[in-house]
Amino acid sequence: MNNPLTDLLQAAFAARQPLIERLHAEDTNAYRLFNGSTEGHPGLTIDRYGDLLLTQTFHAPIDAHDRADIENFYAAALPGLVAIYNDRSRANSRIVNPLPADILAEAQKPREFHELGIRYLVQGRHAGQDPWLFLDMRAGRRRILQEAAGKSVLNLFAYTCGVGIAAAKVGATHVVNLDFAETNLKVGKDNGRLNDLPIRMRFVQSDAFAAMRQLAGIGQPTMVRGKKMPAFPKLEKHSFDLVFLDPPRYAKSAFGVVDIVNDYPALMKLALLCTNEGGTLVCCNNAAQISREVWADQLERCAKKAGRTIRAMEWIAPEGDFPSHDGQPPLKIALLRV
């Protein structure tokens, strides 16, 4: 008798064969193998990162039988992968399931994989909760490889700096990766060292609001309403040919609130002010409940209010390993000529 989960895995794998062949030809060995929300098992994702097979659950854990079915299927379909399971179904999406000591050691081992000819590191388990490279953003990194040559690039909320590394690899003149977390930037530096980059990138550990206000020339006060602000690095005014804005869903600090559902314009306005006239601003929004049309209207109105014109807007869709039911994937990437 056929196993329902195995049938779903088989259908997803068969649907991806043309894409996987193309990706392998492009020196890419990282992709989503199963996207449960659109392929029959909501809350289950299975990703390949080089020789790592990473299974994650977000709604409810899977049992030992399902884990065995997953591992056995991919052992036959893609032999030689190390299987790691992370259950993130509890609040805050933290990984909660223990692993046997030998498997945990494998999970905590840094591994190298490649995407579009660029080398990156991944660990199945680390101090954070998300994988070190988001695979649905491959489409964005691919576009940066086409856009960044000869340009100065600001990579905001850089995480592990995949966008900045792609820009540097293809010949950007100047790349600044900005993120609040030192641990993220450390992985980004390690990723940079894996690649033969023609320039030295800059890494800035800072709250994004404080950094953007300074780069835009507005300035960041050290005292606000009588309260001393946390320490932040001092930056000179500087605008860029290409700015990449990929904020988290929600984050709050003394400098401002990141809220991509209710107040994306607070971020976009500052990012616009860091973008040269005639330059390019790439905006990303991963909130599923915001439609592309509503968000596009927000971007248009924000630009107009900031005194800038969006001369052209282009949508960059995630690639075929992230299928959507209705052509409205959760990750929205808008490339704006401003």
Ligand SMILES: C[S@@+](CC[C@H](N)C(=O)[O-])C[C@H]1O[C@@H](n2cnc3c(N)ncnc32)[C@H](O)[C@@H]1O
Second form
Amino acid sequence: MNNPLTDLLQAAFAARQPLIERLHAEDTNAYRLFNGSTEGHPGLTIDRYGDLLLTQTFHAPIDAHDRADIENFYAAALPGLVAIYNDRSRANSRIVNPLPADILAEAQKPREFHELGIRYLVQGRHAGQDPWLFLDMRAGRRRILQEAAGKSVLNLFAYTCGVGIAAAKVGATHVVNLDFAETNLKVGKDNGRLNDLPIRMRFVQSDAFAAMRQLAGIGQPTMVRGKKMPAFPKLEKHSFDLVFLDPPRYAKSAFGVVDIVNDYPALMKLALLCTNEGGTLVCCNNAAQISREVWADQLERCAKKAGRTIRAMEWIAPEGDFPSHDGQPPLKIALLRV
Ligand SMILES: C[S@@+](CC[C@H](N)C(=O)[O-])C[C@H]1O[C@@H](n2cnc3c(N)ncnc32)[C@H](O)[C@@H]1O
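Could you switch over to the form predicted together with this ligand, since the one displayed so far is the form predicted alone?
Below: every chain and molecule of the assembly, starting with the one above.
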């Protein structure tokens, strides 16, 4: 007899069959198989990245019985995947559960998977917490593939550079990936090398505020309120045809506070100043507590204050492996013609 968890996995898998077929036909073998928050088990996610089956828990760990059910279900449904479990239900979303030595070795092995014909690396375990590609952003990367040919692109908070690689792949003239974490950019460089990119992308390791102020031509002072700022790379004033702004929820540095719930405009204003007149700014916000409507209003007001007109706004929704019952997916992506 099936237990309730297996029933939920089965329902989610059945609901995804048409999507999975389409994704496979598009040379994509990475997708969310089970999105617990909307499919009956909040805090549990199960993703496929090529031959890796990654189970993560965010609220409470699952027991050995549930793990066996998950592994058995997918061993039958999608044979041949290596199953790794990461419990992130404790403070700061840190992975805390130990793995047996042989499984840990498998988890730490770099593996390749593909999305929309682009190759990426993933590891079940690495020095950070998040997998190396956020799957709900596939919709954003898909749009970049349609938008970026012939354009100069600034990828802010680039992480492992998925957006920049998608842009370069379809013929962007110039791509700058910007992130303050060297380890993330290193994965981005490795990802870039896996693909036959027609241009050499640029990687800038910098705080985003310091970089955007310089690119926008405002400049980043080296002393602020009598205090010497940490060193930062010097950049010339430069604006881009397409700017992708996908900040984390909260991050504080000497240069500013990233707070997408309480102060999105602080980021958007600078990003707008880095976007050419007549260009495109893609803004992202993954804070579930901010509704589309409230956020859209903030974007409108911020543009007005900055003296820029939003000529058109379009929502890009996550794809069907991130189902939402209320039309309010946590990840909101707004494409703005500015
Ligand atoms: C949510 S991830 C971005 C995801 C990415 N846009 C993608 O498509 O995969 C957040 C990234 O922001 C970077 N980050 C956080 N605060 C930063 C700051 N002040 N300046 C530059 N990068 C920052 C982190 O290192 C991390 O790589």
